[in-house]
Structures are given as structure tokens and as C-alpha cells.
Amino acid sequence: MAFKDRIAHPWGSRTPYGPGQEWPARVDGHLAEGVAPQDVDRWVQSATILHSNGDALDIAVKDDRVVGVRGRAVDRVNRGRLGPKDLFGWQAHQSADRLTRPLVRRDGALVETDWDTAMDVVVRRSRELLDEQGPSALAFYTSGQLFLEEYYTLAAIGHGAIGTNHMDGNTRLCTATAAAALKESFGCDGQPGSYSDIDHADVIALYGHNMAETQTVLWSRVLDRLAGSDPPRLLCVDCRPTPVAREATLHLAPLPGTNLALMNALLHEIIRRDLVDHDYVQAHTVGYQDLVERVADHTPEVAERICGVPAGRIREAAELLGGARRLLSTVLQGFYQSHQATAAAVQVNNVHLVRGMLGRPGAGVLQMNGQPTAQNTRECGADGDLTGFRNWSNDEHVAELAKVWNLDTLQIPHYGPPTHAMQIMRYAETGSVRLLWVSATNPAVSLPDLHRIRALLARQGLFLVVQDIFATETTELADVVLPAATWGEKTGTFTNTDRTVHLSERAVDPPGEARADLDIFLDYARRMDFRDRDGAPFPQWHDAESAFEAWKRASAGRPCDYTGLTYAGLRGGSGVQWPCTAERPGGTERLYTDGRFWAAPQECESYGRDLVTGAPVEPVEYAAMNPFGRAIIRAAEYLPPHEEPDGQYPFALVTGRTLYHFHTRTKTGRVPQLSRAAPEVWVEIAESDAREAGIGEGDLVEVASPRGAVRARARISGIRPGVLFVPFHYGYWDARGQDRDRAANEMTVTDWDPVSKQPLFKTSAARLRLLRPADGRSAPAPTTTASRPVADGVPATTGGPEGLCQEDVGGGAR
């Protein structure tokens, strides 16, 4: 047993291993000061909730309080490892400022009340609006942080009982493009690959994916492969000098908004050199010739002029991808939050399809998720998708779901595509949405163009219900606030990026009168007296396990089939990957191993969209194009962003995450170790740009776009010249009087990808000016991450004694 400062060393000690070997276990843990392992009363099974990796852990409970966590060595996802947010994040739940009683607005102020009063207000307003305007007056905006059972219940209430088309999650901001890209290429959502592909790959390509900060444990797996025999080679595509870039064999740093141009050039080279698996393409795909024609003139020299990446480097990257024997690719926000997000992410899928790199160890794609339960939002239909990866445009799919719910088919709205988050906000702004129910998210900080978002949420005539664990910038605007339980205070399941399902058990009671989100949704349904076709209460389930059993029936026969899973089966061992059925009781490690896809016209989740315009493909058109359900190779031409740098706003502004924080910091900002590692917003500037502007490390600067400005200290980093980076986590709940100049989304634009509808956080134009020279302080940015300074003398980010965590390596760390 050893102790390590996991703030200073986020990825812990190395446990090297070679290709095809099992990743060695390393059990990480952290207990509250003064608590020893033998003092713990009980350990309760769960998984991590502050990122999408789904690391299995046990919660330590003493005297009915959570006092720490430890990783689960038996689990396939993390083999006992935990990241900094997992090790320290649990402390936030015990904050004294948790919401513990419902609040209702009286005479302009939120005042405490009881549950009956609060729910009666919500129910009365719901009924009034249903009578006056019908289901389209009500909208739901949820999260990527609830449990599967809660999303399924919300989808059943919203789409089934009420019949509104206006439902989405904040997963629209982080994973909508992942789902869209999978549907465009394979006909259906669902990750083809597995985390275990890292154990086998000889080339790993990370596209806009700073895995080292967003999935720290997954990055530990890569680092352990790099430290072992016959390590893989890495390709990193990112405009920042991330820890991934520092380990990469090849790092390409394209200008923001030019990813599609880069991908088209890579495919041009792969095809020109005939690095194509023609047998695979012929047997399992449609659309190859369209791709050949689309990229024929898109040489590396053309891409160099657009992306600013040397043509020779693009050719090196194509050679790396084309020469791989086992290629694993991952994609995240660097691709997803741009104006041609889906088109660029689909080209990553195309690389695998033309190279035949799917369905075998080491050959896979992971279109990554950003939040811990984002996968469940999509599966259950709480983000606008139809429950069970069904197709809104397929009447048989809608009828099938109506049968599962025992409702009339006409109750489920399928007259048009579901309303995405930004359109829901537009409807709230214009007055057609009059009740908006927000659960476990904070749009008053996380959505783009915050001045507009605050105004529409505060609009008179909009009845705003917010369900959360803390008071936030969004609860400030609410008419009713419902206090919710969180991880460790309720039971449920959730599914990570590589389809692994974990059970999270209730370890302690929620504080005060806070309730599980599932209980709140079911209470609402009962008070609204929703009924199924037989007159029974709807939804028909009453607790987490009965909701899970109901979900299994909804998933039966679909790609995300959970019918082989039970709560009992998930207890004690590892998480299990779906599909899990009677025929596959141990789950399914990889999809598409037989070259068969969920793309047949009668099976697919979507008929697809034009990648440039977003126009939907008609069912007849799809059936003619892909009658046998093969994977679809879709091509697209590059178009420049709508807002490009110019003389007035000469920089490209990108926003993003840092390792130590999650979402809008409502949890991580209350954890001492995490807060001290990144206490305040900053802006990253390239050394050459800083020199030209006369800006030094720690100087106070103003970054401004056409919509707003942020004041922050400057970190002079290795970011690409011409690009500024601002972390998006910082809002105003702990701003201590700071004016509206702290949140990065004051500056971002109201615009979205035409296919996935994911908002753009990486293609705004901005300007920069010095406000005040440094007063001896450096920027409050971590030195362990992509924010690492170029100059010496900046104090290193450390956790001190409070950052020490246990590591049980067993095999000998180095």
C-alpha cells in the first residue's frame, strides 16, 4: 500500500502491460481524515458519477455518513483505479448548503414549503396548460447525471402520458454528435468498440479528445500500454498541447472549425495509397464511391490552406492510420462542438469502414460521451430519441412502444422530429412553451449566449420548475425548486461509454426532505392521475427495481437489449456490457463482429440526414439506398464556420473542460482539493500572441466576443497561435460579487450543428486586451494539464497532504 498525491499525479502510478495482456489491477482509495479502513461500517457498491468512464467503486459508510471511496478491482472498466474527481468528489454531497426543502416563489422570492404544496403548484399549472394549449405547452430539459430508471420514467411521462415532443437533455451539449454520427454510419446508436480495445490496438487515434482530462482512468490504461512492451502509436488531433498530445507519436493542431477538411484529406490519402480493405467495403458498406469522388480533389495541400496543418504532417497521419493492423479511434468535444460536427465525426467512422477496422480486438470506434449517464439519456428517450433506439419515422416502432407502455399509439408524438434543446429554449422565449421542467442541470451557465438564456428563463409567462441538489444560477430564476437526492442516496443503474451497465446502491439517506428524482417523477405522475389503456396508474412501476424491469421489456429485441440483466446479477462482480440477453448472459464486448449492422430500413433508428444541410432522408430514399442494412459511408464537403476571426475579433475562441472540475462546478467547486487545483477562470494564450499583445503570465485580460466578455488572468501556454481557450465551468454562485464577466458562455454563439443540433462552443471569434499587469500571481490554471505554462517559475499544482490517496498496486508501481 502506497500513498500518492493524486492532484499532482492525476493518473497515479504505472502498471505496464503488453498487447493482448490483461490490464493489471491497481486499487485506489481515499477516506476522510481520521478514518481508517477498519473503521468503515460498510462498503456499498456504486460507480463514478463525475465523468463518462463509469469506473466501479465502493462507497465507505461510517455512522450513516459517506466517508470515502475505493475502486473495485474486479470490474472490467477500471480494474480498481479512480480519478481525482472520484477520489475527492463525494465530499460535495455533505455540504451544508444542500437543498433540503421544496421552494416556491411568493411575492418574487423563493420561500420554503412542503412537498404537497410544491407539487400541487406544479400539477395545477400543468393541468391548466394542458387544458388551454395542449401537450406542446410543456417541455422537459434534463441531464446526463440521472439514473437509467429516472430517464425511462421521465420519457414515459413526457412522451407517453403527456404527449409532448419537447424533451431533451443537456447531453445535447456533449454527446448529441456521438449519437448522430453512430446513427449516420451504422443506422443506430451504440458504441461499436470497447475499452478493452486499448489492450490490443497498435494505433490509437484521438480526435478532439483530451482523454487525459476527461476520462483519467481510461488514459491511465493508455499510459500503461505506452509503458509496456510493444506500445501502440498515438495520433492526437487537438489545437491545444494536451497531455495526450505530449505522449503522441504525431500531433496535428488544426484551426478550430476545420476538422472536416482535415478528415477529408486523411481519407484522400488513404484512398490514393489504396490502403483500403476492398473486400470489407464491398461486403458490408454502401456509399464508398461517393466518398472517393468527394475527397478526390481534397489533397493535403488543400487541407493545409484551410487547417493550417502542414501537408507533410497530414500524409504522415494518413500513413499511420493506413498502416495500422488494429486501429482504435476515439472522438469527443474537439470535434463535437463545431459547426460540421457530425460530418467530421462520421469521417472517423469512414476511416474504420474503408479500412475494415471494426468488430475485432483492437479495431473499434468510441464516439465518446461527456457525462456519466449520457448513454442512458439516449437509450431511454429522455433526450428526444425514441425509447429503445426506436425510429420516430417508423410507425411500427411507435406502435411497438405504445404496446409496451399499454397506451394508444396516437398519444406518443411522432408527427415530426423531437425538439432539440436550443429549439425548446426558442419556444420558451417566444411563449409557446409555458412550463419548462429542468432536472439536474444548470442551463443559466452551461448554454451558449447567457445573456439571452437568462432573459428567456426569467421571462414572465414561463413557469420554471427546477429539480436539483444545490441552489444554482438556474434555481434563482425558478417558480418552484424541488430538492433532489444524489449519487449514494438513491438506487439505480447507469451505463458508460462502452455500454457497461453498473448498479449504484443507496448508501445513506438524502438530507432533509430531498427525494430521489425517480420518486419525484412518479409522485408527479400519480398526482396528475396518468392512466394506461386499462385504467391502471401510468407509469406502472413504483420503485427503481420495478422501473428497471419495465425498461428491460422496452429494450427487448433492440440493440440496447438489457433482458439478461438483473439487479441481483449486477451485485458483487463487474459491470456488464449490453446487449445482454439469455443467449449472451455475460454481455457483448464488441458490436458488429459479424459485419451485420442495425441499418436495415425496418430496423434502423434513423434514416439519416444530409451532413451539410441537416435535411432528413426520406424512408423511401433510404430503403432504395440501403435495402440490405449495410454500414453507410457518408461524405460531405467542408464549409467554413459562420463566425470566423476578422479584423475586429482576430482570435478563434474555444471553450472546454479541465481535469479537476465537472459541468458548472456545483459539486467540484465545493470540494477543497479540486477547487484549490483550479480555483478561478483563466484564459490560455499562445506565447507569440501574448508577446505581440504585451501580455505576460498572470496579467488580467479581457476576452470579448460580439456577445459578451470575460475577465481572467492569462496563462501563456503552448496553445496554437491565433486560438484562445477559456474553461466553461465557472459561473456566479461563488463569484463573491464578481459581475457577469466570469462564465465562458457569456461569449459563445447561438448556433448548432445541422445534424446533431449540438451547440457550437468552439467556433466563436474573439478579441483580447490587457487590463492590468500581474501582481506577482500567475494564472489560476493547473500546471498538470493542457494548461501547463511555457515559462518556468509558475508554482506547480499539488494537493498537499489532503491530496494523498491510497494506491494498492500489487504488481509493483514505477
Second form
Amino acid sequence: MAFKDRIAHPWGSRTPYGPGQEWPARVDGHLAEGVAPQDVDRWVQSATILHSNGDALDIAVKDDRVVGVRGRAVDRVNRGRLGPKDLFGWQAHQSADRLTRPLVRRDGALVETDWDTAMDVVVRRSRELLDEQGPSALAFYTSGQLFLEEYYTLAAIGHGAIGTNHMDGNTRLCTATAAAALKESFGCDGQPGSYSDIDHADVIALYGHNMAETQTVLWSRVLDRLAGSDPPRLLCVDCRPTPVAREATLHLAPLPGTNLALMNALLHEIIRRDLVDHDYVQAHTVGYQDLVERVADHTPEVAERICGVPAGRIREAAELLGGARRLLSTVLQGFYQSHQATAAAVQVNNVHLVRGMLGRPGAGVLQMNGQPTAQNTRECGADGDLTGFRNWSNDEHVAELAKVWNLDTLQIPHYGPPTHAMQIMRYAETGSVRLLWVSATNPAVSLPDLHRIRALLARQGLFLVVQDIFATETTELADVVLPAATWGEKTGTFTNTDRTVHLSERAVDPPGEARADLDIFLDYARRMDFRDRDGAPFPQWHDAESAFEAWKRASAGRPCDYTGLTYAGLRGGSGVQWPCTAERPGGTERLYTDGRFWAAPQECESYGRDLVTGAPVEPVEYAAMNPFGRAIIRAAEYLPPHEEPDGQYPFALVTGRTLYHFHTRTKTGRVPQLSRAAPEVWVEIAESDAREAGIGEGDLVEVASPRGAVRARARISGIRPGVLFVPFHYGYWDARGQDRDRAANEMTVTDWDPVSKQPLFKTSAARLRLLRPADGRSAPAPTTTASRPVADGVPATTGGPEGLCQEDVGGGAR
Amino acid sequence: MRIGVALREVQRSEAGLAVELRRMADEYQDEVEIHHVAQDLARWSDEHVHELAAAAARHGEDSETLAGPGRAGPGSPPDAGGLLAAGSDPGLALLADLRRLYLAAAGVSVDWELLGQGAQAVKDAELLELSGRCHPRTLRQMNWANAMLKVLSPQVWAR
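Based on the form predicted alone presented above, generate the structure block for the form predicted in complex with its partner chain.
The complete assembly is shown below, putting the previous chain first.
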């Protein structure tokens, strides 16, 4: 057993392997100081909850307290590995400042109370509003961090029992475009590829996806391929010098907001050089001719003028993609949170469709998720989708769901798509949404244009219920706060980006009176006395396992079919990829292996949307276009971003993540190792821009947009000139009296992709000014990641003795 | 030939649609999707007007008699309907404006249809191609207005 500083070395030691070989196991673990493996009373099975990778782990319990974690070598996803957030993150749950009792607002202040009192307040207000206005007054805004059973229950309560159309998750901020792009191209959500495609690919293209920081274990898999024989070549599209960019064969850094222009030029070249699999296109797709016409004039030279990427480099990239025998592509926020998000992400799918690169080992698309359980929000219908990937504009699908729930069909709103998060906020702002129930998320830091968000959440006339594990910037504004249990304190399942389902078991009791989110939702339903058509209490289930069994029935026959899974079957072994049925009891590694899609008019989840206007395609139009359910090649023209740099605001502002933190730091900010690695907000500036502005490493600067400003220390990095980057994690709960000048979203614009409705965090304009010289300090930004400094002399990010973790690499590692 | 009349008509209505889209973009800054998408869609109408001007010149039409985007008004706005026209409720006002926009786009669509028919009659391949290229975008503008009406109206009616 070796020890390694996993703050200084986030990806751990290499275990090289060659194409087609099995990824070697490496078991990572971390135990509390003074606890040895033999001291652990029991190991309880779970998976990681601080990113979307879904790494399997066991929770160490001693004296009924969590004392550490260890990766599960048997699991297909991580083969025993864990990332820094998972190795250290569990400590947050034991913080003394957990919410342990319900709070209600009395005379302006939140005061502790009991569950009966708190729930009675919520139930009374719900009833009043249902009587006065009906279901349209109630809205739910949930998370990407609850469990499948909880989302399914919330969807049943919201869309079924109450019958409101207003339900979304913060997954809207991270994964909505992934879902939208899959629906546009394949008719239905569902990740075509598999993580194991990394084992086989000869070219891996990462589009706006800093995998090294967002999915550290998956990146270890790529690094191990790069260290082995016959390594894959990497294409990286990113305006920052990420660890991915540093390993890439080719790195393209387009100007923020111009991804679609770049993609259209890549497709232009692939078509011009006839690197097209015409047999595949002919047999399995519709719309190819539209694409050919759309990109006909869109040469690399045209794209060069828009994106600021040399035409020659674009040609090289097209050659790389066009020459691949096994092409794996991954996409994330650099595309999803940028201008023309869905249109750009769809063009990545199109590269695979025109090249016939789907459904075989190494040939796959991973439209990534940002959060650990985002996939379940989508499947279960708690995020602007209808339960079981059903189509809200297909009356038969709605009737089928009503039958599963044993409710009247009219009870389920389907006059339009479920209301997306930003529209819910707009309805709250204008006063037609009057009760907003927020679970496990922190919109007062994570949504764009925070001044506006704070004002609307604090609005008189909005009854705000917030369910969380800590006091947050959002609970501060609530009328009722409900204390929730978290990972390790409750049982349930969740599903990662490549469709792998894991069981996560309760290891310890929640603190104080905190309750599992599932129990809170079910308690609300019982107090509201919801009934099904036969007068039985609705939802008809009562705990996690009965909720899972109910969900299986709702998923039956749909692409995300869980009917072959049971809690018992998930115990002990590896995670299983859906669809998992009686016919496929071991799950399904890749979708669309036979070139058949869930795109037939009667089956598909969506008829698609216009890639520019966002208007839904009408059923008749879709049926005429795609009667046989082939994959759909949808093309779109580039349009300039809605907010571009100008004389007053000369920089393009991009916000994003760092490896060491999750979301708004409610957990990771309470973990010493993670907090020390990235303790404060910073701003990344290119060397040439910094020189021009007279700014040096560590100087205190103000970054301002037309909406707000942030004060931060400057990190001079290799970021693309003209672009500023600010991490979005930092809010005010631990700001100790700092003004409202710390959260990146003070500056971001209110704008969203018309197709996926995902807010855009990567196309605001900003200006920069020096406030105070560095006084010898450097920026509080990690040196291990995309924020690496260009200058020498900045102290390296390390974890010290507390950063040491066990690493059992067995044989073959170095 | 009288095809010039059809050209003039589609150019006038297309310019009016651009004005209407920009007016809505200005008016609804807080309805962010309307604000942004209306601006994007106004560019399509500008491009159409521009191309129509070139086509008109080829047909010897006096460009002075044609309405340019700078000075075209929306003409007489289609009737917004009694229910929607009334009052100062912002929700109802938005529905009324979207309804007006939909009808304006429908008018442009009809004009493209007529121009396309005319182009066939006089066997003008260039004009036919122009109509075939621009008309689908008009339909997309129309579909967008319709879709926004469908999405936004239930919340207005339910209050």
C-alpha cells in the first residue's frame, strides 16, 4: 500500500494499458486520521456524489460515524479509483453547522420549530394557492444530487398529484443541452456511448470538456491510455489551457460564443474531402442533404474570421476526425453553457452520424452531465422532461403515464413542455408562481444575474420552501427551511453519465431531526392527502425500495428500462448500465449498435426543436420528415452572440469550475483539504492582456459586467487573449462580511439557449481594472489545473500530510 | 410584367416584419427569450429585404418605390382581437403582440407564396430559387410566434 498526495496529484499514479485491453484496477482510499483499515466496523456500498462520473466506493463506518471511503475495484466505471473530491468530501457531512431542525419565518426571522409545524405551514399555503389559483401557482426547483427514487416521487407529486407544469432541476444549468442534443439527433435521450469506449478509441475529441477537472477518474483512464502502447490522439476544443489541452495532439481555442461556426467548418471539411460513410448515412439517417447545403460555404477561412482559429488548424482537426477508425467524442459546459449550445452539440453528433461512428467499441458519443444524479432528473421527469423519457406532445405517452400512476390523464399537464428553470423564475418575478419549493440546490449563487435572482426570491408574495443540508444563501431568503439527510444517510440509486446504475446504502443516521428527501416528499403527499383514481394514497409507494419498484414499472418498455434491476442485484457487484431487462439482465454497454434509434414518431421522446428559434417541431411535420425513425441530421447557421465585447467591456467573460470544488461549495468549502487547494475566488487573465493593463500575478482586480462586479486576485495564465475566466463556486456563506462582490454570477447575463433553455454562463462581456498590487501574494488558484500560472515562483498546490491517500496499484503501475 | 407588384408586396411586408420583430425585442427586454430570439429573427427579414432589393433591380423595378427596411412601417397591424387588445395586463399584452407577430409573419408567408407562383408563371428560375430559400425561414418565424403563444398562454389564462 502506497500513499500519495492527491491534492498535488489529482489523477494519482499511472496504470498504462493498450487498446482493447482491460483498464487495470487501482484502489484508492482515505481514512480519518488515526483510523486504520482494521479499525473499520463496516463498509457500506455507495458511489460518488460530487461529480457525474459515478465512481463506485464503499463508505467506512466506525462507531456509527463515517470515517472514510475506498474505491470498488470490481466496478466497471472506476476500477477502484477515486478523485480528490470523493476522497475528502465526506468530511463535510459531519460539520457542526448541519441543519438539524426545521425553520419557519416568524416576524422576519427564521426560527427553529418541529416537523409538524413546518409541514403544516407548507401544506396550508399549498392548499390556499390551489384553491385560489390552481396548480399554476406552485413550482418545484430541484437538483442534480438527489436519488432516483426522490426525483421519481417529486415528479409524481408535481406533474401527477398537483398537476403543475412548473418543475425543473438545476440540471438545467449543467445537463439540459446534453439531453436536448440527444433528442434532436436520436429522437430520445440516452447516452449512445460508454466509458469503455476510451479503451478502444484511436481518436478522442473533447469539446468544451475539461474532463481532467470535471471527471478526474475518467481522465485517469485517458491518461493511462496515453501512457500505454498505441495511444489515442486527442483533439481539445477549449479557450483555456486545461490539462486536456496540454495532453492534446491538437488544441483549438475558439472565441467564446463561436462553437457552432467551428463545428460547421469541421463538417464542411469532412464533407468536402468525402470522409463520409455514405452507406451509414443512407441506411440510418435523414437530413444529410440539408447539412451539406448548410455548410457548403462555411469554409475554414470563414470560421477563422469568426472563431479566431487559424484555418490550417481547423483543417488539421477535420483530418484527425476524418481519419479516425474509432472516434470517441465528449461534450460539456464549454459548449452547453455557450451561445447556440444545442446547435453546436448537435454538430458533434452529426460528425458521428456522417462518419458512421456509433454503436461499436471506441466509436461513441458522450454528451456529458455535470452533476452526479443529473441523469435521473431527466429519466424520472423532475427537470422539464416527462417521466420515462415520454413525449409530452404525444397523447398516448401521457395516457400511458396516467395509467402507470392511476390518475386521470387530464391531471398531467401536457399543453406545452414542462416549464424550464429560468421561466419559473420569471413567473415568480411577475407574481404568477407564488410557492416555490427548492430542494438541494442554491439558486441564489448558481443562477445568472444574482441581483435579480435575490430580488425575486425575496419577493413579497412568493412563499419559498428550501430543503437542504446546510444553511445557504438561498435558505436565508426562505419562509420554511427543511433539514435534509444526504449521501450515506439514506438509501437509493443513482445513474451516471454512461447509464451505469449504482445503489447507495444508508451507512449512518442523519444528524438531529434531518430527514431523507424522499421521506419529506412523501410526508407532504400524505399531509396533502393526494389520492389516485381508486382513492388510495398517492404516491402508492412508501420507502426507497418500493419507490424503485414503482419506477421500474414507469420505465418498462422505454429506452431507460430498469425492469431487470433490483436492489439485491445491485448489492455487492458492479454498477449496471440501463437498459436492463429480463432479456438483457447484465445491462447494455452501448446503444444503437444496430443503427436503430428511438426516433420513430410513435416512440420518440421529442419531435425536436428548431435549432435557431427553439420552436417545437409539430408531430405531423416530424412524421413526414422521419417516418422510419432514423437518426436526424439537423443543421444550423451561426449567429453572433447576444452580448459581445465592445469598447466599454472589451473582454469575453467565461465562468466555470475548478477540480477541487463542487457547485456552490456548500460541501467542498467545509472540507479542509479541498478548501485550502482553492480557498478564494480568482480571475484568469492572459499574459498579453495583463501586461497591457499593468496587472501582475496576485494583484487585486475588479472584473465588471453591465450587471455587477467581482473583486478577485489575478492569475496570469495561458488562457486565450481577450478572455477572462472566473470560477462560479464562491458565494457569501463563508465570505465574512465581504460585500456582494465575490460570486461570478453577479456579472453573468440572463440569456439561454432557445432549444435546451440552458442559461449561458460563457458569453458575457466584461472590463477589468487594477485595485491593489499583489503585496507578494499570488492568486488563490490551483497550480495543478487549467488555472496553472505562466510565471515561475507561484507556490505549488499541495495537500501536505492531510492530502495523503492510500493507493493500491497492484502490479504494473509506475 | 406584373411580377414587380408581387416583389414589391413581399418586400414591403418583410420589411414590416423586421420592424415588428425589433419593436418586440425592445419592448420585452425582461422576457429574455422574446428579446433575444426576436432580434435574431429580425436579421433574417433584413437579409430577405436586401436580396429582394437586388432581385427588384434586376427586374427594372424603381427601388424608390420599394420600401426599405429603414422607412417601412408595419403597415396596418392585423387585428389583435378584442380580448387580447384590452387593458394593461402585461401577460395579455404579450399574447396580443405575439398574436400580431404571428399574423404578420403569416402575411409575409402568403406574399412569398404568391411570388413563388409568379416566378413559375414567368419561368424566372432565380426568383423561384429566392422564394424557395427565404420562404422556409418565414415559416420558422411564424412557428416561433405560435410556439411562444402556446408556451406562455396557459400561465396567463390560469391566473
